[in-house]
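This document starts with one chain, in the form predicted on its own, laid out as structure tokens.
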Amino acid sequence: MRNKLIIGIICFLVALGFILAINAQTAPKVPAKVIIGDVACLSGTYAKAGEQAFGGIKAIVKWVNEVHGGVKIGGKKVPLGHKYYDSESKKEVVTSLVERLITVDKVNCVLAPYSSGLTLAGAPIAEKYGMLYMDHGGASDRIFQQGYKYIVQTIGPGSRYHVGTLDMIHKIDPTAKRIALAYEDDEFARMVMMGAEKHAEKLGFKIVFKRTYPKKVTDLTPLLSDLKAAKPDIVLGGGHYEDGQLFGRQMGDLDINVKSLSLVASATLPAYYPALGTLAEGVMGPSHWEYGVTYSPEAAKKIGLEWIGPTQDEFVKLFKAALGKDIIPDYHAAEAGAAVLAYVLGIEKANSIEPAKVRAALDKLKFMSFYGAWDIDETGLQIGHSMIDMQWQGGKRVIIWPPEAATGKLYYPMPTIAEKAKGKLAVPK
């Protein structure tokens, strides 16, 4: 009898040990901290947009830690860390820093730098190490045509940037048929031009001018002189901040008057108006986010999406505190912050920090934040987020398209160069 009891106890202990061992093997590893690596553009060509993105990331990291309570893994909440370096907006520095963040700093994912070219530069390195690479500032569709498994986009694809603008013009002014396309010769801008040309032709517009200009251009006078001779109704173009500023200023120098001008990735920056003054009046730009959008927990609930993150006003407050500046964030800040929220939700859905598991969870993820809806296709391309169009009116950025997101009416046609010189503002009556 005594022997049977001893044998029973031994069997029980063996079974218990086996169960505990199995549980230990299957339980998620809970790190002391989840660390996101950031190849920021704090200096160089993309410093303006890079500063915005940096502020957006810092704002959301603070929200995750102080309001969300950390990142939930295995029933526990752990802090979210932010390890960053300045890429100087250079491709060779980006590749070096992505590898350093992965192999030396041992981060859990890498936030790609601003711009399509720099995002593409770092993608092969992240892919080589099987590291999740969160794209918040690389809009070129080509990024997602390379077969990479670990890149996930939050910003929308470049080919869609001017689609809404064309839809708006087509609806409000059927007589405006002559379109000029003038973009920077850059990975992102070429993709925007391709998408704009395709959609313009679909809507029945006539492309009367189409040309690219070199990166770091210092004089657009020859190109703009030819553009003026083509007599367009509408001008779509741009590339990044510096050339977009030059574009607007030299259109003024040459007295080029059109019904509408829309410039990508420049006109939407808060610094655009102070740089151009009243010359910026009436200039438009496609944007992924502007202050005043109506995304909210209630809006998410109505369409059956999960909500995460601060409200719009809470984000603005966090952003200003993060940069120590009293400026309103633009879409570069919002999309970078939303990329962090997507990563946090991906970890929590996967209940793991393993990149392959988080990537699989992101594939199934759909949610809404202050930035809007988020969803990706099987390549990682963003398909859930809709763009908006803004216009400078009286020195303020006003959302004018689509109607369901608009905070004001379009001023059309835009004031002439002579009218702007006299101080006329593009404020609708």
Contents of the next structure:
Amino acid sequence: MRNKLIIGIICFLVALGFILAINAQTAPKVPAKVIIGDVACLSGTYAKAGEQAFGGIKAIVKWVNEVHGGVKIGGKKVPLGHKYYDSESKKEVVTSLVERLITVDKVNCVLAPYSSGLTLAGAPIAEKYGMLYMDHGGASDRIFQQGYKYIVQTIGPGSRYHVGTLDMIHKIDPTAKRIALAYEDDEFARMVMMGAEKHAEKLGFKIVFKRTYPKKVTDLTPLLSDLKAAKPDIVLGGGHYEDGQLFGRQMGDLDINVKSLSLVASATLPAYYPALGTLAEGVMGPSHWEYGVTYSPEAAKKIGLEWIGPTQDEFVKLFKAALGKDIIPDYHAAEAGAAVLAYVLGIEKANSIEPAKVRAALDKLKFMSFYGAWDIDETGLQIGHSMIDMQWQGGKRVIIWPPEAATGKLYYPMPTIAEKAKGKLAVPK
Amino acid sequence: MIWEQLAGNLTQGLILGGVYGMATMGLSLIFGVLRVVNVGHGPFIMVGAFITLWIFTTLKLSPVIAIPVAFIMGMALGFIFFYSAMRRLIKAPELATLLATFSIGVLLEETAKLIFGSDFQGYNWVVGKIILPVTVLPMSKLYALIGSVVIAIFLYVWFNKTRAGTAVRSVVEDSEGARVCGINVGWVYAFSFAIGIGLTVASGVLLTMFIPVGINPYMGGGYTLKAFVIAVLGGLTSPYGAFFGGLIFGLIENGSYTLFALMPGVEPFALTRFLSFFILLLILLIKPTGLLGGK
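Having seen the form predicted on its own, could you now give me the structure of the form predicted together with its partner chain?
First the chain shown before, then all remaining chains and molecules of the complex.
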């Protein structure tokens, strides 16, 4: 009897140990904190966009911790941490910081820096360590043609930036056929204009001028003189901020009148109008997000998408508090914040912080936030988010395309340079 | 048609070249007198640009007023940096002065960022245009050129016709000889450094009159590179040589663009840069003191 009891106890203990061992293998590892590493651009060339992105990230981290209650893993809510370094907007600094965040700080994912070039610079390092690399400011399609497995995009792909612009003009004015493309010789702008050229040809537009200019260009007069001679109806140009302001200004200096001018990146920034005054009237720009868009939990429900994150106004409030400045966030802030939301949802769907499992969960994830819809293809390229087009009208940014997101009508053709000099505003009657 | 475009671009290039030249005079003066290569040259241009922005947008005054203001503020900065850092480094190895001027540049950039933020700012000074048969010239650009020419003439007269200018030239020729003759060489160094910085900061005003947008703390980098090419072109130690170097550079840059654009499958801007640095290399090989420089 005694022997039977001992054998019974031993069997029970063995069985218990076995069950515990199996549980230990299958139960998710719950960390004390989930840490996102951030290669921020707080100084250097991209300091402006970098500051916006930084504010957006901080705002959403705060929302996740204080409103969402943390990141849900294995039935527990875990706080979200934010470890960041300033990359000085330099490629060589980006590569070393990505490595440092992974190997020294042991973060759970890395948020890529702003711009396609810098995102591309850090991608191979993240890939080497099998680390999830959340791209919020690198729009070039080429990033996703390298075969990287761990990179996931939130910003829309560069090739689609001008699709809406061209569709809109094609619909409004079928007689406007002559297009000029003049853009910064850089990864992002090249991809944007390649996409624009392809779509323009599909719609029957004629490319009458196509030139690039180098980064940090200080005078565009020779290029714009040649552009003027090509007599385009529509000009698609730009690249980043400095050159976009120069572009608009020197088109004015040379009296280049076109029906429509759309500049990537710079025209959408609030600083564009104070820098150019009435010369900015009627200038358009493609954007990923603008204050005033109408994405909401109700809109998400209508199209059957899960909603996560703050509303637009809550985000603006969090953003202002995060930066300690009374400024309205632009799309750089929104897309960076949305990248954090995607990562948090990815962890919660995967019920794990393992990069491979989160990446697999992100593959299947579709959701909507204040930033709009989010969905990726198998390469990690963003395919769910729609671009919008804005135009400067009476000193204000007005969303003019697509119709479902528009807050106003397009002013077309834009006022001439002489009319603008006399103070004419591009406000539709 | 092509000749029209070439003439138009050369006209624009001549005006821009004048402003580039002005932006290089300070660099040449400092190198000529102190033998210090100011690699922090661009950030001083940025200071001038922000002074203009402040005068135009806050005080609502013409950018022309900003020229003397920037020059005086630039001289003050020059004296501060000379007596706090450069004075101790004049006889130090070249690397020390390179690092010191680089550090001063970074200091200025980050201070500007702290004060003005990282936005790309600009101002809109509308003073009319001249419509030429080959191009359109905004009056603001013409004023920038006139400002550059006037300052270059003043510098020439000061350098060659005044006692102070003669003292500076004697220090350039032989600093020990000048000291023996009773010239306060230390003061000449300080004064030349301050004038060099004053000219550079004032050139920031003229550059924004030409291009009144894209004003931000890091805008100086591109101009530093161009200033070095122009300084070599015009003669490293000759400030007014640098002015002519600027004119030549502007003409080459804009003129070659039109010609390179005729070559099929070529991006002209890339080739104009290639040409600029090819010419720089050629001059360094053939006449290391620069086209218009002496010994």
